[in-house]
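Below, in structure tokens: the form predicted on its own, a single chain.
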Amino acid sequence: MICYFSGTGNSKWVAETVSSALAEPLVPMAAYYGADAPQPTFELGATEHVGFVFPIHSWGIPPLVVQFIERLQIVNNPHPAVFVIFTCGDECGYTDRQVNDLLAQKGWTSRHVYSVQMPNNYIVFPGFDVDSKALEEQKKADAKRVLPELIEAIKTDTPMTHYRRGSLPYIKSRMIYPQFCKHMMSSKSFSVTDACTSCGLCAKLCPIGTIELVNGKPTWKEDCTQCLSCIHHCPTRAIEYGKVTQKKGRYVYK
């Protein structure tokens, strides 16, 4: 089974590609998020993997993914074959170490931990923006080239090296990432402008259902995964995050 989390479609495309190649089902991690969500409990087929596909968030694991992996139960296999594929705009820092530590808490290990560079979509920090169209297309082309190699490595259980750690990983993953998790898991800075047409797409696509329409306009509950699906999918660019996103681009995987 391929467990995935995605906001703008990068990780969903990877997960769907891997699912098709391995003939294994997709499991949306967001469906099991929250205090009232059911515990993710599954049985595996004889040759089935447990795969995790998700985006890097501030050089670390999205808290939603951490919660899912911690709660995941495989009832018929105490030591499943595990693989992990991160999608990242640029660098991953020590996310590989984070996920290996998380798996170890469950008594699991993985010989396959990879990263796939995809177009940038995190636009709520100063200095961060989407890629140029040329760079976006280049990253997607490179991903389409390398992903079959990673899938073959998983199929044959022949580990390969494909991970983009980048510079200053300690600072990014050990210092910035914890602050991101502590201070950014909130929806308080989202707002909607008069350009909103009340289409409801943001509410429909929010992976954890934190958006609802009130008098035809989106309102956000407190919880947020910072996936930015709402901002990037809005067809009229009516959603902003404070003032920092007003002049920045938008991106969804197509």
Ligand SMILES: Cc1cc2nc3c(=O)[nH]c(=O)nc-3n(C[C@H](O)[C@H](O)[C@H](O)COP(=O)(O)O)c2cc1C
Contents of the next structure:
Amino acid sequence: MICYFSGTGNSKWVAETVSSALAEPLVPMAAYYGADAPQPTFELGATEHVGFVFPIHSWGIPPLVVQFIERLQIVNNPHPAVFVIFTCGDECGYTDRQVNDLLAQKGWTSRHVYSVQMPNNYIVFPGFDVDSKALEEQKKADAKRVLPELIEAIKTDTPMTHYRRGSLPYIKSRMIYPQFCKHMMSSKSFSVTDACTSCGLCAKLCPIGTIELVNGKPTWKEDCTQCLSCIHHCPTRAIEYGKVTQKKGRYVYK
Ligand SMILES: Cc1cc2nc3c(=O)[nH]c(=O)nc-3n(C[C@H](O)[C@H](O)[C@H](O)COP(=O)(O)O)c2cc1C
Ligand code: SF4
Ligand code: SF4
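Please could you give me the other form, the form predicted together with the ligand, since above is the form predicted on its own?
Below is the whole assembly, all chains and molecules, this chain first.
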């Protein structure tokens, strides 16, 4: 099973590629998010893995994914073969250590924790923007080359090293990431402009159902994973995050 979470499609593409190469089913982690959601409980086939594929958020694991991994139950295998693939725009800090600690709490380990660099979708903080078209294409081409190698390593259980830690991991993962989880899981800075055509795509694609169309315009409930699916997928660029995104680019994986 390949458990995935994705805002703008990078991790979904990785998850779908891995799922088809290993012939193992996809499980959307967002379907198990929230107080009323069912406990994720699964039985594994004899050679089946538990794979996790998701984006790096603020040099750490998105809280939705943390919650999923904590609650996940595999009823017929106490020590499944686990692999983890992060997608990142640039670097992952100590997310590998965070994931290993999280797995250890379940009595699980993983010999395969990898990162794949993909186009950046983080635009809601000053100084961060999408990549140039050339860099976007370069990253996608590099990812297409490396992903089969990672899949082969997982299939044959031959671990390889493929991880972008980057600079100052302690500050980014141990100091900034907790602040991100504490203060940023909110939709309060989103707004919609007159460019909205009431197409409903933002609401349809929000992985946790936070957006509702009221009188044809999106309104946001409080809860938000900051996946940025809504702002990037809007076909008329009608969604902004405060003022900071007015001059920023938009990106979805195609
Ligand atoms: C809230 C948020 C925080 C992010 N933080 C990081 C980061 O710390 N390091 C990084 O390399 N990329 C970061 N990114 C970029 C994404 O990890 C990257 O673009 C990823 O491939 C997006 O995957 P998706 O299309 O499946 O959502 C961040 C993106 C978001 C939305
Ligand atoms: S995706 Fe954009 S145009 Fe469509 S309803 Fe949402 S804000 Fe309006
Ligand atoms: S409101 Fe937007 S950023 Fe928040 S979870 Fe929904 S799609 Fe993602």
